Amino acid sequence: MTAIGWLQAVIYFLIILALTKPLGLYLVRVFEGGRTWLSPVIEPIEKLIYRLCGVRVDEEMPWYTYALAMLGFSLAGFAYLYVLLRTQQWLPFNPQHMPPMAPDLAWNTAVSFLTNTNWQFYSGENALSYLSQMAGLAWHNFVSAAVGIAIAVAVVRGVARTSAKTLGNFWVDLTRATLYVLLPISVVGGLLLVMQGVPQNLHAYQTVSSLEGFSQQITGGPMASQEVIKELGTNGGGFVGANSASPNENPTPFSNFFEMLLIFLIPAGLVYMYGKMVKDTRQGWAIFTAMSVIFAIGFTVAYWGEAGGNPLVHQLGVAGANLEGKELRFGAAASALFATVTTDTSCGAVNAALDSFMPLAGLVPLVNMQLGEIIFGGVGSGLYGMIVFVVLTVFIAGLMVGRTPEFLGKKIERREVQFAILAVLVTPVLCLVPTAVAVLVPQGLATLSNNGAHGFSEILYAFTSTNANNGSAFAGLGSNLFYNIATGVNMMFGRFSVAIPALALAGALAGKKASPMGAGTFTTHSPIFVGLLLGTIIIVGALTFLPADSLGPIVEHLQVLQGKTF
């Protein structure tokens, strides 16, 4: 562990902290219908979209109508992408003459990008046409992120409103998230990536001779435009199989740092937006503090694990950090930071092979996802997931002091707790049960490239990642019909089985009256509350997975110390 390694992380966090309030204020203006500096350019386009689609801006929806609109839009998006992947051989912008995807892989991929997961059982440069990359995957990168933001805004409205029956208009929130937030940042960010050397063209792949005299194929394509939204929208799917470890997708230390900033940018801004919309910014900063504490702990463990190196290599007289599976231009510190950032969110992009991390360092991304992707989390999904935990924390605090729990002056009763518990139970059930099935059936072991504890970790990571809508992987697990179907179902439930209870919870809170907070009211912005929130997250989230994690990374760590490899 070096001072430069720590300095990278500190500078990164300070920049995120500095950007949180300005972006949060901008988000408030966007979703409260205020005028922004982009309005003269975007407002005419926005109104044209509403006119063409028949959207009535002033017509708001109750939570169940909002949820149905979200599900209908998502179903249409799934069908569109599935057909595109199955017919890409007949469509334009296919200079490499890519064949159609197999039905089960197309199903898995369509669900993956629909749900903002971007799990990839394929290498993009060997499987997808440019049209599929641009009009299929990149398009979903925008709209799946916009859906997450829209749900978060609706949930915040439910928390902020009193005696209300509606949460806003899904179509308006979706449009504004895309036009005012995702597109402007992506245009500027995409140009910055092009300046760093990320390709943006429609050329066929180039075959060149290397300095050693070998023939090498250089991948081209519209890469920068997809790279920027993959990070900004916390999607994570790579244009090429190597993802952000590729020199094309991530050519320089600046591009690496910039991509990490994009990943945390909107989730952090949404937290401040929450504080402003509930008219108490202390609420937002309390959540931001809880997220930051878990982020700092995770990075510390990951960096320690990688910087400490492999004890088996040390026995050979070679000291230093673990550099297997890493780009040397990034090293252990930037690789550990990138892995922590992408699994603190639902991004899943990688700039190093997680399969090559030391066991305890590899445990960090796994635990980050097992907590429910709430450590800043995906665009939108992290905020509404954390609000669910806030409601549970308030309920537990009420039980501890023997009084009716209240959240921002609203009583938390049985109905709200049921919705919160339903959302929280999704992650452990849909991570652990499919993992147990996979290790018992031949199809689940057929494509496993490692045995023992590491092989178990690969299976556990796959179902944890897909359920958390993250998309990163321990790459030793191969694709087959079983995993294509099982992980696809897992991604679908991971997205909608949390979003719908969160919207129902928001609808229930919106309909409640708020009582003035008195001297005995438990505040939800104090250091005590932050500590209780962290305790609830750890107890409800992390400890549920301790037995499974013990069979995987923890056992592997102990076996490595004894000289065993997999």
The other form holds:
Amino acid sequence: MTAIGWLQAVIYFLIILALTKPLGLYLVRVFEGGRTWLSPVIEPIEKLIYRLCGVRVDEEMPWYTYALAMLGFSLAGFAYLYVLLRTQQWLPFNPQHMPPMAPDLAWNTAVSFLTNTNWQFYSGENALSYLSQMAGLAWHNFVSAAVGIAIAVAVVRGVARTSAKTLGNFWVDLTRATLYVLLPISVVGGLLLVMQGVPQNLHAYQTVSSLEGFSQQITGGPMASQEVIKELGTNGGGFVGANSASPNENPTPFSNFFEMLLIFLIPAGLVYMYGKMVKDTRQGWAIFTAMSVIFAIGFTVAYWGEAGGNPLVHQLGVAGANLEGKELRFGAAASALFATVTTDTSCGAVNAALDSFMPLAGLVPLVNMQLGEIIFGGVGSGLYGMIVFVVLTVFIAGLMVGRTPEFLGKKIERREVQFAILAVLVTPVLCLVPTAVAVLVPQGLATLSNNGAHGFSEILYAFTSTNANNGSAFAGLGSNLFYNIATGVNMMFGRFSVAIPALALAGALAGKKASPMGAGTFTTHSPIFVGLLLGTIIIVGALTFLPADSLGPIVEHLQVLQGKTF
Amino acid sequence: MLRHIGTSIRITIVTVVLLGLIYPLAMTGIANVLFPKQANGSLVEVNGKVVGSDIIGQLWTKPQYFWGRPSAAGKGYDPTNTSPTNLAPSAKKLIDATKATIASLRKSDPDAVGPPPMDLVTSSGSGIDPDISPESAYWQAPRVAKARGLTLDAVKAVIAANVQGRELGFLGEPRVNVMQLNLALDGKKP
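Next up, can you give the form predicted together with its partner chain of this protein, since the form predicted alone came first?
Let us now look at the entire complex, which starts with that chain.
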């Protein structure tokens, strides 16, 4: 590890810290329906959308209507993308003459983008028309992120409101998240990426002859406009197979740094927004602190593992950090930081091959996802996952002192705890059960690219990532019918089996009366609370996943130390 | 409920037009005015002929040129098949491939000083990495100098002139763009 490597991470964190409050305040304004400095430009478009789509702006929805609207919209988006991928050969903007995508792969890709997972069994540069990229994938990048933000906002309202029956209007939240937050940042950020060298054109690939006479096809397409929202919306599905490792998507160390900032930007802002909307900014910062601690531990382990290098390669007489699967312009530090950031959130973009990370460094993204990507979190999904953990922590703390647990003056009772437990339990079930099935059937083992413990890690990573709607991969695992369907089902359950209990929990909380805080009330912004929250997250995560993780990365680590190969 | 299904479909159509068509097409227009070179792939021309892109690595095999890193993209440096090897640190295939790369580099570069640097024996994340480390360039300098009949110092001077430091002083790693370096050696650098 080098000082300059650490400096990148520290400066990165400080910039995020500085942006958290201003963006958080802006988000409060957007979702409380206030005017922003962008209103003069955007308001006419906003009103036009409401009129065209029949949205009643002042209609308030109870949690189940909000959830149904969300599900209906997701279903429409799924059907649309599936049809688009199957018919792209007849549609415009297809200069490379891409054929239709196979049905099982199209199903997998459509689910993948609808759920904000962006698991990549496809390789965009040789499978997708430009129309499928921009009007299919990039469109989903916008709206699936907006859906995530909308759910998070609804959950926060549930916590903030008292004796209320409703959580807001899904259509309004969706539209405002898109128009006031995602689109303006994408326009500015996308142009910055073009300046750095990300292509933005519509013409066919250009065949060139190199100075040595080799033929090469220079790829292109509307990349920058998609790249920016891929990071900002914590989507992560690449325009090309190599994702953000490709110099097309991520040409310079600066573009890399900027893309990492985009990933954390909105999730961090949402945490501040939460504090502000529940009228307890100290609590927002308490959660922010807990998130930062886990982020710092993750980066440290990942960077340490990668900077140390591979002892098996060192035995061949070459020295240095592990550069297998890494781009030289990023090196070990920026690759380890990217891997941590992308799995702290539900982004899943990668700028290096996670499959080739050292075993313990590769464990970091795996554990980050197993904890539920609550460290800053996906755009939206991280915050509501964290609120579930907060409720659980308050409940456990209440049990310890033998008082009825209270959260911001609201009594936490049976129903709230049931919903919270439900949301916490689905993650391990949906990660571990499919993994167990996959190692038992031949189709599950047919497409592994590595043997031994690492082969198991590839399978565990696939189901963890699809369930967590992350989309990063130990990408050696190939696509086949079994994985296309199994990971597709997994992504679907992963998205909705946390979102719906979280909305239900919010609905239950919104209906409660707030009692004034007394001397005996457990405060949810003290250092003790931060410690308890961290403890809850780590105990729930570690107890559930340690056995499976031991069979994969931890065994492989010990084997590498002993000089064993497979 | 029915009303919400109708809204679902209508809002899908409206946002596809706005975010899926107007936004990317407008961005393409603006980008081509503000940054035409980058928007069209940072192409490199020599004598009026496009020979490649600044941001995409190429396969180099002749002794008088500097070589890039091993590539797992298609048959090598294929931008339409970008991919890493995805081999595990414990994979026998990885260790065997690295061993073979080292042996072949030692054969092609008998006068190089010390073992080859790490980046020259490991595959990149994309398979089209355009850069190598300054160490890797200096390591290859004796071979290039010999093949071109130049002094070692002359080649080293060209390398030194083409090293890009860390961006803003702290981002990423120092690097050398292989195509720019080779163009400079040929005296064709624009």
